[in-house]
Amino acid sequence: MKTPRLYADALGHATGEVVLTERNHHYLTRVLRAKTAQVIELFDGSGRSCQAIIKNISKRETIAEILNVTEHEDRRLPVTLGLALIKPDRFDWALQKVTEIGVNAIQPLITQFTDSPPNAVRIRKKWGHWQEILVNACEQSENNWLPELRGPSYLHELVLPQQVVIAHPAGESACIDTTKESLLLIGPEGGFSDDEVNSLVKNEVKPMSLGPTILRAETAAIVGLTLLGYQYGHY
């Protein structure tokens, strides 16, 4: 049986023993039916992982003893994905996959063609759900570094870094400076508007083709990160 692998953000401050979160307690006791003395793996999303052994299980909590700690190099892509908000199920799928790939940060975008831009109340309701997707993806993919999830921003209000790439059918194979971090912009269904593209190009944003066909936004995110990953030497 594969060793259960669980996210434990308190691991970075723990010594000796750690009280697992209600989420992990529920999973171990209700789903896995775990027992004392069972070995599990914990990681904190900031490059630290350890093997641990379950010392005590009560009705309300699970306590684990930390056996050994490993510090992992940050191997995330030096890329922030600026992904336009699209249909919820497709956006969720994209979050999962780009976390598995190892994106450094995720910047949700609101663009001219974003359908029904969410208000602050909707964002707050979504935030925990999005974070849980990132955690689940790291648990599954054995990625020890959680991507940074940034608050949604309107594209025209976004502060652009030095190196920005925009996925665009009219673009070419963009060459990047691999000594710098990149921001990859992916538009919504229907793409970026002409005004948005023109404004970005004026700011020396590099248009990049993702191939001869028109891709869905969630597919474009995967392809774009993969192409940049090759240039950074991550594959």
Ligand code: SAM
Second form
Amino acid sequence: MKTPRLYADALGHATGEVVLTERNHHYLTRVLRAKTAQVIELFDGSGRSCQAIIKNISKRETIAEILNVTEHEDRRLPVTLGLALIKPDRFDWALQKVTEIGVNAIQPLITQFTDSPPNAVRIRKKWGHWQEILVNACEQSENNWLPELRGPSYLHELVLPQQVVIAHPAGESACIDTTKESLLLIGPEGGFSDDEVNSLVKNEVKPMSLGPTILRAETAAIVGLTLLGYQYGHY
Ligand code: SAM
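So that was the form predicted on its own. Now I'd like the form predicted in complex with this ligand, please.
Time for the whole complex; same chain goes first.
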């Protein structure tokens, strides 16, 4: 059986015996029906993982003993994905896939054509749900680096880094400077407005084509990251 891999953000430099979180305890007891002496893997999302052995598993808690700790190189793509908020199920799907690919950070965007922009209360409710998607995707894909999830921002308020690429059907194949990090912008279902594109291009943002067909935003996120990843020598 594959060793279960669980996220433990407080792993830090822990040694000896640790009490697992309620989430991990629940998963091990209810889903995996784990037993004492089972070996598990824990990772902290910041490049550290360890093998651990279950010492005690009761109705109330699971205690594991940490064995060998490994530090992993950060192999995430040096790209922040600026993804416009789209239908919730599609946004969730994109979060999962781009975490599997190994993006550095995710910036949810509110653009001129974003349907019903969320208010602060809705965002707070979404936050835990989005974070859980990232954690699950890291657990499944053996990615030891959790992407940084940024708070949603209006596109026009975003502080642009040095290198920005906007995925736009009228763009060309964009060649990036691979010594710098990039921000990749993907628009909502209605696309970016002409005003948004013009103002970004004035700020030396590169419009990049993702091929001759119009992709859904979540597909565009994957294709865009893959193309940039190829230039960064990620594959
Ligand atoms: N009618 C919209 C337009 O022309 O922009 C289509 C929007 S598309 C469903 C959503 C987003 O995916 C776009 O804003 C763009 O960022 C990206 N996208 C989709 N297809 C693309 C392509 N062929 N080249 C570049 N970007 C694309």
